[in-house]
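One chain is shown next in structure tokens, namely the form predicted on its own.
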Amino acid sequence: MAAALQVLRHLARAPLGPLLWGGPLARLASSMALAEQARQLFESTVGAVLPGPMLQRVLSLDPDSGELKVRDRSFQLRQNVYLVGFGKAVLGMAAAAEELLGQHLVQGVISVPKGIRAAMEHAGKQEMLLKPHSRIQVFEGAEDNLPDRDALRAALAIRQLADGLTADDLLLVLISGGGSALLPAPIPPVTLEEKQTLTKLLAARGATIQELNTIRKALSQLKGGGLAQAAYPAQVVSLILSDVVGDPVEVIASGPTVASIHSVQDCLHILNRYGLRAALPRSVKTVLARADSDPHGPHTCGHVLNVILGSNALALAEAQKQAEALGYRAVVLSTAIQGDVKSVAQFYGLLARVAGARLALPGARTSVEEDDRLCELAADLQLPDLQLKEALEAVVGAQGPVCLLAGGEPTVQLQGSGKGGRNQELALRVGAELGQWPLGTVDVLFLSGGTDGQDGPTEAAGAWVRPELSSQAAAEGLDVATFLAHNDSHPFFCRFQGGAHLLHTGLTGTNVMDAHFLFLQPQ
């Protein structure tokens, strides 16, 4: 792409470049470049969150004296630190504590995604991988984000390494997104067949993340403070990196090192809620009735010590810094973005029109009923930290282009049998959206990404999209309404123009949710 801006550049500055600029060939020329910024806002917005320095931020080891800081806290290391881990990011995070802690860990078990190794040494990353001669042992599964043989004896083996430990030891948990799926052991005789397919009826029926793990927890033998319990009387540092809204640390991963404050009724409300109850397997009715009555009541965790390492919000500040740094007006939307992604991108499609109008003409403004219109959906959105008000009026004083930056985790309701993620399907929605406004004379660029490189089952991160997709897509022969019935976003990209709009970074070691971002520029 930077060998076709560089030809673009030539021309204009070519006698007959004047002519051109003026034309197709002026739009091209800023359309790549926006779409390369785009991709470069989003390289550094990953950058800010890589495993590796988030924990060297949050850890410090005194070399004379032994004393391991965990923020305000301290710990005396005498060859007494165990290690687990289990997430998206887990192996980079592992790589750097194993740097620092040195003689004074004994062992450790990670649970990665299956070839994140591969991945990491194929694109050159070694500061994610371990030392030959590492003491942590390193179990790759839940291909595609789904938990398999591999991740159960990953998580059984990591049990076992907990119920050895005693009052003298110290259990450093790694924790990331990714990690309920790299953490499954249900609770017999609850097979995991039965677990991945209740998880699967749930995810296609809507289900929010919170509702999955409340789910999860209860099946399981590690969430919802099973690990914790497991591994009491030794202390036990939890240090996460967040992938779920708010950063709740009782939700990411399921939780394993936070007392469950979810009920069996709260379990049975989802199956209610979401028309499953009547067709559960009879080892999940058991496992509920036998927690039903556990005479020992929920679990504590008072000997663990629970650190959010980074998230969402870290990550888009550090988007914002950057999109400032290249002549943006950046402003942070959201870092909570939820819900269905038809909502989302109904949202972001009139939010493009009506900031589009005060940045063309300052002053302007989109009529009544399309102002009315964005607030009702912001408000169907229900996004606790929206900034929408600060965003219009950033706007309206910007002087040159504008970046409005979000972030969060919307979902997809299953409608068809095609490929794709939250991400791609997102970005086409909201393509289609575009091309109903009329957006005057201001460039508009869409892109949405998963800061863990994979969107879905798929080799992207998500994908960008602009105002003519529509129309451009309808002259290759492909309707965007079509693909999106079938929930087929992934084929879509790859199609259209040779998939060129495509977000493609490899695993990115690292993972707290996705970033979207909406680029307004005057023409």
Ligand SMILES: Nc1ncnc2c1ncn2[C@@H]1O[C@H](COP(=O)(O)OP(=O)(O)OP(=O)(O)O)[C@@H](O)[C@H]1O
The other form holds:
Amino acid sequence: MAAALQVLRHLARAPLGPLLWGGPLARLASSMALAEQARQLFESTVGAVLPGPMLQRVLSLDPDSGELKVRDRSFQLRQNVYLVGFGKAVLGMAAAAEELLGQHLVQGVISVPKGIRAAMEHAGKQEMLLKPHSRIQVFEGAEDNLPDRDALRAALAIRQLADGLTADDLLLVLISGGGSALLPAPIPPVTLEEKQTLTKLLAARGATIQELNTIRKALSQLKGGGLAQAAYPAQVVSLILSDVVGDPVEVIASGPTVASIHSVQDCLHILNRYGLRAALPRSVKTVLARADSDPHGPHTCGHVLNVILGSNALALAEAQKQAEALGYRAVVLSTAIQGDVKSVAQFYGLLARVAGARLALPGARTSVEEDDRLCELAADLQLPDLQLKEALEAVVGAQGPVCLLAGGEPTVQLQGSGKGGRNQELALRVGAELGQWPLGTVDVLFLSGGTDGQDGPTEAAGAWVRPELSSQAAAEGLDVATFLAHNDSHPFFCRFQGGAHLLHTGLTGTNVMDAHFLFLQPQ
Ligand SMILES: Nc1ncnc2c1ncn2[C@@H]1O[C@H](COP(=O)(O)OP(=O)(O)OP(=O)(O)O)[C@@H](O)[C@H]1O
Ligand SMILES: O=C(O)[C@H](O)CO
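Now the other one: the form predicted in complex with the named molecule, given that the block above is the form predicted on its own.
Whole complex next, starting from this chain.
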């Protein structure tokens, strides 16, 4: 038995090859190899968007002249640089920035997720950590991605630093996903607890990140351009790692260095849409009413340079390269996957069916109804960059294993009080969909993972599934539909096959939304 396991482990690490196809042991080994490759591909995807290298691609400093280049703009440094930052990837970004700026950096304050330093130390990721005598003060907070007292303290320290700057100073702002929860500074009389409750309710009812952050901006001193305003007249350079589809700088971390263009009416529409307008606390009503009659109007941000450092597209481009190196025909389907997780799961389920049929028998077609239904599902999701036709054409011409890659952030409308995250819920739903179709002679694996390494309030990054999921779960006494009805994907995957389908990376120190991989391999 031990020897057989050794063989399987070896096969799991070995590149895919025709040797692995055919026969029951070979099928098991092939299945393990596929899962192992999916994990490795996910790691490479994350590796492509680690903060340090991304920052170094955009920033350079001439040590003799003190000229800082940010893409094609130059800034003269004379020990006049201050730094603030907030987000899941900001610790590594700050470490890289401090190294580059040297003596020019006077002082910094960053707000990063609770436990991130210990996690990076534990993982031996020294490049993500600040040096012992760093000039940057670190606050850890926002446990489970919710604004808390620690994050509030960090936000106040950041505001104080920004308030004290002069026209001779340069403020470097490091921004990444998760920044909204790490920079809470509610406008009085709104309290932190009230803001937290409203954010939680909006998220649970399926509000998009654009909607959520429109409300956050209206209730915050620092979001929606407030930080840039506080730093004026200093020059401000914001370096932004995008975790939002389309990289909109006004949405990422609620745009603290981008003037908000939203009106109170926009906020009221959103609150109406999610049935929250009637129950608003008095403080929120007061702040919204005041904003309507604000004589200063919106903040202006002419003194700011906002630069996107990296995004999901960069990560998937690397995944595509790696998958091709492993012998797959790889296609990036979309980097803008959004919409309800149920619709997204139906789309992937049917895509596997349609693509699998074409891969098994290149001349054959699935039924016209199935093709039409797939197009309908795709149209409902409104994915601006979807390469569906190209992907299906690539499948027909592949004559071997195929990997379809996508990225984005589906939305979960919470119905139950269960524990889970977008990625585990999506994987579970796709697993259930795959079980409905006869996939014949094609091996299928679907993986969904959050590039930050934390899927919702769980320790897993995501999960992977195969078409046998529902039947194998039933054999263990686990009913997929029941877990789904309670949004309980995490306990499901913890129990199913002893947790073997969970994707565990620990906090990665970066954050460019989620990655979805669909592997199709002829047997
Ligand atoms: N039980 C659950 N099942 C499925 N999804 C859940 C569950 N609980 C929370 N979620 C979803 O998890 C998401 C929050 O997770 P997470 O903290 O990973 O967010 P995030 O979007 O990655 O954060 P950020 O964008 O700020 O980096 C929300 O979209 C929420 O709907
Ligand atoms: O922090 C936030 O607002 C989200 O992660 C989107 O950037």
